[in-house]
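First comes one chain, alone, set out as structure tokens in the form predicted alone.
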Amino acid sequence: MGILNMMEKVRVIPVAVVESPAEACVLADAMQDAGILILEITFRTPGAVEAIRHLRETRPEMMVGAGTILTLVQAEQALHAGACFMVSPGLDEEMVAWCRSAGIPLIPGVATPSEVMAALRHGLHVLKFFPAEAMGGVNTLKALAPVFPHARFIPTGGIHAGNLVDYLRLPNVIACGGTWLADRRLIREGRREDLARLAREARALAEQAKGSAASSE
């Protein structure tokens, strides 16, 4: 299954800050228990590279992406570690060209119509809407939909169980990224069952969103 298909299937993408391969495994195993075989490891700690490498070597069924990619150096490190896709908080033309030449999918962050237009010019149609809540959230995505019918978004930033359904019922939203699924305290304490519970609840909300969207058509 491709990355985009997996995102469309699970509708939620854990966005994690981990310090070590061991922490990454706690999260990955919990997500697998809940049927989520995709996650994003952010480049916010020195342990991110090894965490990605370890997951790709020991849990090849997991689609592990690298997030918060700010530089080409980080992009190269992520690629060599085995990342399946990359996520950046903004749109950088040099990074777009590098990822295309390296053959790795890039999901750049956008927050304005101008940035969406720039991404579309580069042939990028799946975009991270960030920071979602701070940039108007659901109302902004509704306003963007008729103007950019070919753009699809992964809102991230301020997403949680309380507003997840509102986002996922939007037709231009593929999935939502969320740090609440990768709670730092639960990861540090090795609470795999509690993490899996959060993931199952999120998937149930995703099903609820699908039902409410269908009923409104």
Given for the second form:
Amino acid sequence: MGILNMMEKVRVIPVAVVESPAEACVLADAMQDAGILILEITFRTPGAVEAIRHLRETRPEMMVGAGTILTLVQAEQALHAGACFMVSPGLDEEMVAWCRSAGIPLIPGVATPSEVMAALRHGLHVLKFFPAEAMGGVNTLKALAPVFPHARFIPTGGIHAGNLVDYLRLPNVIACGGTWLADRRLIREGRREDLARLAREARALAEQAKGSAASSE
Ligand code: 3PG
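For comparison with the form predicted alone, provide the form predicted in complex with 3-phosphoglyceric acid.
Every component of the complex follows; first up is the chain already shown.
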């Protein structure tokens, strides 16, 4: 299964801030328990590179993306560690070109119509809508839909179990990303069961969104 298919299937992407490979494993195993074989490890800690490398080596079935990629140096480190996709909070043309030549999918962040236009011009249709809640959330995505029928979004930033369904019922939303699925305290304390419970709850909400999608307009 490809990355996009997995995102469409599970409809949530855990965004993790981890300090070590051991922490990454707690999260990955919990997600696997809940049938979520995709996650994003952010480059916000010095341990991110090793965490990605370790997951790829020990849990090859897991689709591990690298997030918060701000520079080409980080992109290169992530690629060498085995990341299978990159996520950036913004749109950087140099990074778009680099990822294309390296053959790794990039999901750039966009927050405005001009940024969506720039991404589409580069042939990128799968976009992170960030920071989702702060940029108008569901209402902004609804307003973008008729203007950009080919753009598909992964809203991230301020999403949690309480507003997930509102996002997932939008036809232009593929999946939602967020740190609420990768609670730092639960990870630190090794609470795999509790993390898996959060993930199952999110998947149940995604099912609920499927049921109500047709009546959302
Ligand atoms: C990201 O890196 O995608 C966001 O910071 C996640 O936002 P959240 O913490 O509100 O989920």
